[in-house]
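This document starts with one chain, in the form predicted alone, laid out as structure tokens.
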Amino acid sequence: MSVKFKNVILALLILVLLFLLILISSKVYKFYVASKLDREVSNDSDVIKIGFSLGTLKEERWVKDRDIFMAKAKELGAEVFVQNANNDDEDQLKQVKYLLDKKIDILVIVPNDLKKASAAVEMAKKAGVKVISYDRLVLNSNVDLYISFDNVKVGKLMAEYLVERYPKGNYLIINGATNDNNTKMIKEGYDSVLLPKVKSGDINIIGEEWSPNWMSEYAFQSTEKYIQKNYKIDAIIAGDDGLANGIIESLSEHRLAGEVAVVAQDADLAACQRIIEGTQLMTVYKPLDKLAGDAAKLAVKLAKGEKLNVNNTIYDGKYNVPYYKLEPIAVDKTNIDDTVIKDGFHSRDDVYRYTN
């Protein structure tokens, strides 16, 4: 065998060996990549995914709810996907479907409509996703948890505050939206205080209005209507601070701001400023750090299948569902520093900005 032929054979063997090495290396690399991807998917699946469906972000308080909830969930290692329906029932349903398509582990919903949102809850349950009804109760839907402040007490606090200071006179009530179950509960609270006084003849309720989508403009128009009819108004219960804003705007135009007692809820910054100015008498403070923070903790627990140890229940029209109930606080000039400001809900400079 010639030397030339031996060299050709050797070269061929080397080429075969190189080919085999490349083939083996390629398979090893593919296995490594596949394993890496598997690890990433596994790690990703360990992260709890929370869908947060908000009926609106129009009011200041809902922005606070969202931000606090997201911060707490992130601290707990969860990922939050937020959707805002802008007061549109159909959009909320579509957005919940979008969240479910993202394979969320749990749905937290602030329903735009207390009844229509039950379709969203049903959709989630069919997908095997647990549901927390946040601050507003979805009716007839058997959610896994309802978390909110004691809204009946909110109504009581507003009425008690007024009755103590104005035990006789004409009261006007401008509620929030009829499609929000909180409005019904707040009414239950203030009725328990006012109706005995109405029966005795001490208090006369000159009107009880309902504001679609909690519209401040409607509250303004309603107040205008009673002023134009020459009613003497002694006190007004507003469904929330946004409605109080419209009411006080109307009163201001007739030089009645500060003359008519106005109470509301939420402790919005503008409301706190009005309390210091004297145009709003009181607001019911609901510490959102507690509500949103606890909701995030409970959402993670539910997603992990852990026990919640919630003892209260509330009837949703069809089922008794677990109710995590928080306590609201009446706030006026005398305790605003020790509540809203002390908690860091608003800064003192912001609340007192018009008096500094």
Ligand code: BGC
Second form
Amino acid sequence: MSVKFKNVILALLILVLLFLLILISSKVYKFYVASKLDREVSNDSDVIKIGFSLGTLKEERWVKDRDIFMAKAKELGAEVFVQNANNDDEDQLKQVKYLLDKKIDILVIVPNDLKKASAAVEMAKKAGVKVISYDRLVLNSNVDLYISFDNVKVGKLMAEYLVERYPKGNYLIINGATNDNNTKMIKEGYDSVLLPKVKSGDINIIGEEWSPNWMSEYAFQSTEKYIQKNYKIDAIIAGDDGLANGIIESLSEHRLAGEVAVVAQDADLAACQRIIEGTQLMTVYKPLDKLAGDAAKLAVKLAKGEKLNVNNTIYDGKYNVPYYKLEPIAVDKTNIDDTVIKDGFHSRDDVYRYTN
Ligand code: BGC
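What does the same protein look like in the form predicted in complex with the ligand, given that the last one was the form predicted alone?
Whole complex next, starting from this chain.
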């Protein structure tokens, strides 16, 4: 065998060896990556999964609720899956089913409909998943927790604010949706203040309306209707700032903005700006940092099977359920700096944008 031929064979052998080496090391690498992934996936199963089903994201506040809740849950090491039903009951049910299929450990639900959502709660309970009713109560369902503000007090604050300033006069009330339990709670609150005044003849309620899906356009049209009837309206209670938006739009078209006292709730940015401008008198501020932050903490606790120590309860039509109740605050020109702005709910620049 010539030396040259030997060298060729040797080179070929080296090439084959190199090829084998590359093949083996790539297999070893793939195996390493796969087992690392497996480890991560199995660790994932230790992460608490929260399903957050929102009835709507239409009003500004819900976006804040969602963002604060997600940030807090993340800080606590939990993962959140969010669904928005866009005011559709069927969709909310489907979305809860989807969340349960994702094997969530706990469901946090803002019901679009106070009764229909009980089907979603039932489904979760059947799957062994605990349920928190967030901001709005699901009726007849025995949820594990209801977390919200004192919504009866929201209505009370609205009426008290007006009665102090307008002890006599014509009042118009434009409520939110009838399929939202908060609407009923708010009514209970303002009725407790207004009805004795109606009885004594001091206050005349010229109309009480309910706006489907909390539609601002409905509030606009309702206000138009009462203005066309030539009522002298002294004060208006609006179910929320979105409705106040429609009401004040209608009032301004008739050069009545600022002439009629309007109160609402949520402390939406536009409402805070109107308060500074003088076209809305008051809004009930509900610190969402507290609501959403505490809800995330309680959701994690419930998912871990820990006890909550919530002693207050609310009757859901069938059961007394634990009620974690937070305090709402009436905000007007005089205290907006010390509440909404101080808390960073809105910046001072934004609130005073059109008046500075
Ligand atoms: C909430 C309000 C909100 C309204 C419309 C109510 O249940 O309490 O804050 O503006 O729904 O979404």
